[in-house]
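Presented as structure tokens, the chain that follows is alone, the form predicted alone.
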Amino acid sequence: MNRRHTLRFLGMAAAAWLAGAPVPALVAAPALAADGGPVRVGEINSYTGLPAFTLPYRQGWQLAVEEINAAGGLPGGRALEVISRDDAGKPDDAVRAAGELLANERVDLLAGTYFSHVGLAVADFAARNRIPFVAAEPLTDAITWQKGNPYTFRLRPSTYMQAAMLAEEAAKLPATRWATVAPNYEYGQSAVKWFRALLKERRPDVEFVAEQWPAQGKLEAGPTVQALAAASPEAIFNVTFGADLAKFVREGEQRGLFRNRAVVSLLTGEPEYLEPLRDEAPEGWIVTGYPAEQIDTPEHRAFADAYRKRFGEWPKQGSVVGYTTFKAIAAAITKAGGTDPEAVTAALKGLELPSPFGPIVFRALDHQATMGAYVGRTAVRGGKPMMVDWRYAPGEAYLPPDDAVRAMRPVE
């Protein structure tokens, strides 16, 4: 290790010791015979907190790592190795894991996280320790804007970007009275804030007449649905996901909340959240998502075929995220010619790479990737929930002007 790495290692060793014994790694890719040993990525995610998304995500990055190593690995023939930890959806656990990975496992960079507040905590750790962090899933705008830092990069389209995609469609509806329901933490708060602002930009005549803020994972569906219905909205913006979404859909259907009301819903078209609803899935909701079995572009077909061959099932949104995250890491290390943190950080700025959704770029301006999302409507066909009437919304088309981004992001 160079001097800075040595000092950083010694500084973190005590913290790691206090945190207790390390959690066993979930996966470690086999090392290739190479000078310098494998490149080690410390991967952190909410595997026990949200397995519906994170397990397909893990399969996605496993496939990427296998492909990279089978093709000869990274510069110098070095293998890509992953040391993975579970953060249980808790920022403190994630930071402790990051410290242990850096101090004990000597990882070269960090990747992963799902929940926005967890991603922000790891991003802060990365900035303080000057180690690159590729945030795979957390959608908070703050991670690349208000709390952006030189070492953190984000793959998925942010809450702003996806809210902009949905506001574009919502503005076409005749509804003027809107209600919102969202989990009461950074992701949900940001999604509602931007959807309201972006919809009112397009439709100054709309008003928001009710809002509900259940704790994430603890939605009380009956009272929530009753409160929304009491406000008599003409349309609803929903940000719940996972088990909360299922409870909201079922209670809302039973109480007639969605009858003759438009619903615009973030993430609901993703297979992780739509498929568990089975034939109870809502009809006609406007959603962002991933119609995996219907996409027939060459790049997606190649990815889906490889994924199905490896795991015997169709990929989910998490699969795409995990796969592309580690392809981006490999591309950055290759571009940098090694694992020096400053060189890898510089390589990630403006990095271009292919993805199952087509070419993407990690913008040098704010470290946000231009990966987009699919926008369409929910439907049930033959008892199977799916997206219909969908289109791909490229990420770069749903970002604010550069001057607005510069005004939000700290000067580096």
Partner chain sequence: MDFYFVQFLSGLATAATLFLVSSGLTVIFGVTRIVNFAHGSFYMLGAYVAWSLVERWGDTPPGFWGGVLLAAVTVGVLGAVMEVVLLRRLYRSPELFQLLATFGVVLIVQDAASWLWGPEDLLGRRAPLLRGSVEVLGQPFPLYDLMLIVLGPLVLVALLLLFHRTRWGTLVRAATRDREMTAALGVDQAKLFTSVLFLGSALAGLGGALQVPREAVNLHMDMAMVVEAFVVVVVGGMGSLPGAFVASLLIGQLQAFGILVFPQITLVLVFLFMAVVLVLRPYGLFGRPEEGPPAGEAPGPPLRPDGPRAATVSLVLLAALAAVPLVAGDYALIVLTEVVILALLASSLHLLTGLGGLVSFGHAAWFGLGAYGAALLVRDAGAPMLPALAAAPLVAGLGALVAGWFCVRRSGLYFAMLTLAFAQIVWSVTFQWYAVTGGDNGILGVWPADWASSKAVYYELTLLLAGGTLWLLRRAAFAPFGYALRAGRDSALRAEAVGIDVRHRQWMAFTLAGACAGLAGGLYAFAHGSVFPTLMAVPVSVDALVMVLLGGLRTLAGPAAGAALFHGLETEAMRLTDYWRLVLGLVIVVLVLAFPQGVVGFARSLWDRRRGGNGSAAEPVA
Contents of the next structure:
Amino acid sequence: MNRRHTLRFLGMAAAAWLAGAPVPALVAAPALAADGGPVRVGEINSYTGLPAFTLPYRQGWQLAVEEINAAGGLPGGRALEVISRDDAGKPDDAVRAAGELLANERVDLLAGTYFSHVGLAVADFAARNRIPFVAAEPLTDAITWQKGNPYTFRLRPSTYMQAAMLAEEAAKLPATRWATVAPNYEYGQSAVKWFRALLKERRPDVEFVAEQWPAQGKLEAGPTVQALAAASPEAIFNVTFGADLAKFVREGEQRGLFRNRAVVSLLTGEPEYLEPLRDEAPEGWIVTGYPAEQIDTPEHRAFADAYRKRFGEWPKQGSVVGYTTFKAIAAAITKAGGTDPEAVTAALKGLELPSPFGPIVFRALDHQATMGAYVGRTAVRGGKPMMVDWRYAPGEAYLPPDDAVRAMRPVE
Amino acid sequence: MSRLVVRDLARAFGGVQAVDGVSFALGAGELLALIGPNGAGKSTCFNLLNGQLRPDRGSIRLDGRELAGLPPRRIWRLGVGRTFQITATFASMTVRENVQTVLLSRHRCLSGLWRPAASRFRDEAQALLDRVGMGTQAERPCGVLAYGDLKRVELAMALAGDPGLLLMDEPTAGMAPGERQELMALTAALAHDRRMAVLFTEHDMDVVFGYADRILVLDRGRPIAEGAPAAVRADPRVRAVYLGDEA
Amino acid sequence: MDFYFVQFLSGLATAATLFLVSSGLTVIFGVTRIVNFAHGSFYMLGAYVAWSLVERWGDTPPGFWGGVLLAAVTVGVLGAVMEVVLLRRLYRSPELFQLLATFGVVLIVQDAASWLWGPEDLLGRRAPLLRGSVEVLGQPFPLYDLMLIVLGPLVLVALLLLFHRTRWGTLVRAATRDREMTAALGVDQAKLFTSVLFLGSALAGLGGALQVPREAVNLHMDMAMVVEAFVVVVVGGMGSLPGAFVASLLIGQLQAFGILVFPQITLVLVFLFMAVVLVLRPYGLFGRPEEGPPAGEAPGPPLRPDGPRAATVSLVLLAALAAVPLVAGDYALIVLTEVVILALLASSLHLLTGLGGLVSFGHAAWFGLGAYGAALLVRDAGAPMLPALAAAPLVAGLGALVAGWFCVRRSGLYFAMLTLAFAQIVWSVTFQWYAVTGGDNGILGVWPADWASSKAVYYELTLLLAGGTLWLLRRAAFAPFGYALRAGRDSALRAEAVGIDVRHRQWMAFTLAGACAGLAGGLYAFAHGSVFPTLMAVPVSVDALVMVLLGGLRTLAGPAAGAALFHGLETEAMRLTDYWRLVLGLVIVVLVLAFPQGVVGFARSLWDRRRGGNGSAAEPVA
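Form predicted alone already given; the form predicted together with its partner chain follows:
The next block holds the full complex; its first chain is the one shown before.
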């Protein structure tokens, strides 16, 4: 290519970019005969910031989209097309990506996000631009409560719900002296706050004797474990996850922290967090999670079989969330009969749909889905970590009374 | 009439008396050479005068004002200019900008954020550069100048502060013999024209005996001789120190 | 009492790892003066390589320890390769360019590790024979941690022997003291540097490999470690091995006992500690005055005020930028708005780094303070957009005024790390002060006023404010203020000798740069509608520095061009591929190798060559 050609090419590329011409989508829509063209969903997640959780999630929604399109697509034969962007775990990058998806890709809907602050940033963007946003994974209560807005809906059970599930189990324990360890940011802090409040409600006799707030990703395992042990609690509530959890478990085992102590631990039963612990996974912790290989309901079996056939591995928590998010979007568009943002928003309110965990509903009250989680105990069987003695805790049973929710949500 | 009067200057480093009881006076237009073997205390003496070091005792008066113990910036403002043994200029600026910077500093104009500096004191800077023979190189960056030229730029920068006293630390070190003579002749002429006192150290004895009006000899921190070149040359103590060193 | 002793032991174990990694960093810095951002990446690679080896052969003691050592050697070889392939070509460039190159390596390694080992955390085997724990004063204590406690001092002794009893070590020490002299004495620098990079990287790799039995190997290990290692090196005194050792011990204990006393402020404890040490001791605990601090750079050719043609070009460019909304879509405007804002951020940093010769690792603090200042006014005082925007530079400038007073008392990397400390303190206050800042969930709803709500209007407003400020910065560079700043950078000795209070100038520059960064932050807040602590986190500071360096330190247009280039590349790469970090890292490495003057510096010398024809790049044109 000589210089003139290069220049012309660059000029054309720049012109196309400036004018906002769409680039080929990451996931090409299958060729469905469509009058109105495909329904375009802009999807944003922390694919490079947190790949361990977001890659199974992506496979989940890919499966959902393939199923939907294979079954003839959305009303009017329109295909479901997803344009996916990485936010690198940063809210400003997410907002820019949302701007691009809206302006250039003309998406009808936004979905995704994992981190709470990223979710909140996109939710605020969605409200400002009056476009529906289905927040898939962020856990913060604020996204549906204090900072809730008319256009934002959230699928995954929130910090409050998961803490409530565990507080219920914790209350059954004889322990009265509790210690907590949680990452030092909003998620960790509100998890501890709710757990304490809800446990105290059921068991006024418990006291909290120690708390540790390691910086996320920088847990000093030895000193932290030692400091917790020094307070001689009877039970521990853990909110750390990922690399911090692995360090905590290892040091805790070696230093005897878990000997004769109950541990209640948020999210630890999710395969994303449990599986990396391998045969060193703790025994007998009470956790929320997802025992994918053991759930034998028809709806879950169908999902898990399809997933395994497509990707050759068991689904993870993120897979279920990704899958269900896009099933919900499809259901909402079907119910709305089109992609008008107001109609889709209205359709999402109170939307009922089946999920691999059973039927769920996006509550009209606060836009929180009633998807639940599995509560059980951790165990190692045959060198593999897993959940045992689990039960499904339906989300609707672990939400505050409607009046309390209404009081927290801003007036619309 | 003396411009600079130094009385009983002393400074020790950890028990070693680097400068001990140095006194001298220096008149307008006069060149005084400070010499002595290595370790005699020349550099310490210089640094006491320019404010890099604080004296333990003694006084330094320039035109009646006390300098001892003041920081370098204040001493410069009170009229002490200097050149360095290894030239120190602003390498990323042009020759004229170097001099302009000093002029701006002298006129306390360095806080300006708006008016371009290039047009400020331009003629004055050019005149100083012409005076030291650098007028034609005013637009070249200091970073690319020959060493002898840098020495001249330093001289112009020192003059820009309109000093009553000029301190020159080995002004001709690293220069070719011809250049040395030129620079010192220029310095002597400037001292005479501007009624400026010049104190310099130097290793080159031709320069010292050729240009100094008077010579002060230090040994181990103490003055051992002071006077006109011929007298110092004949002084038995000076001969002992220098010849003893070499023997 | 027993408990405190065991806590003390835990602190020692933490210190051992910290020492291994930071000793490598300090040796590399001492000899080569390279600020090696990639050191944390080598630590992470050490852990990954060791994980793979130990998975395979680690069930016997020889297999395990062989694996750990092999991992360290492998990483050392990678470090040497980086020196030969990349850094060696940059020794004649400004020192900061090596920093930029190592930043490119960081990005490449992140994606390479993710591609090779997958995204999931990898929990490796524990060390055979060291799996259990022993009773220490009635408390169980891991055997492995005891081994680490012993290993730390052993490595220190081995290194000291290496440096004091071998010819190679003598050369290394000589080079640490006086690089020019060593070169003048005929020591083969290339070989020396390669071997030092090998040793330093191998130590990082060893530190990483030894973590395998303690924690899950993960993709965030690099960043978590590199900042802390720099803290240790700076607290100990750069280039000083005993310093690194003592600093590791102190920081290890600080973390062990800090969580007992202040469990809530673990985030910032080490940075507070570093700030205190640096305020009290200019060169850390054991450091000597630096010979060659990574000041901005060796002085380049003079800055030239605009000739008529350059002025015309600027005006045409401005007019073209102002006309973009006529043809561009919303997204292009979003990105361009960001580019203009980041150009202001980078140019404000350039005032410090380019003109003042001060490298800041914490410039994001002022960007973030400006953003939060504006956002808080909107949220709590209901302020309209313009007053909020006006407040942004004031808030940031005030912060910079306070921090700057401390920072300008130090130079080189000590200055840089002190700015980092302040930035981290500001960040952690923002992160934790829920009642006011909303913590990590940020402040939402900071949208432009109705009249400026269209992307085009907000873009023009940004162009006006940022462009105006850029013009002011440009005037300041050619005004007496800029002269004084450059004078202080070129020769502080001479500047002081002609009555320039260099520190005071630098302090004022720090404040002005902070205020300009604050305005950029305010504009950024309204462009995105929300602010988060991430705006003042380390990556933003690093990005700003990268933009300045990419564009070129020696020109005033460089930072703006660097901002456009870096941000444009990043957003486009992120849009198109998951491996955008790899792309970005490779582009940075290629640019650094191809344009060691920065992109604009390169363009300028091309321009000069075409006009002058006789290589007159060094000659000013009025």
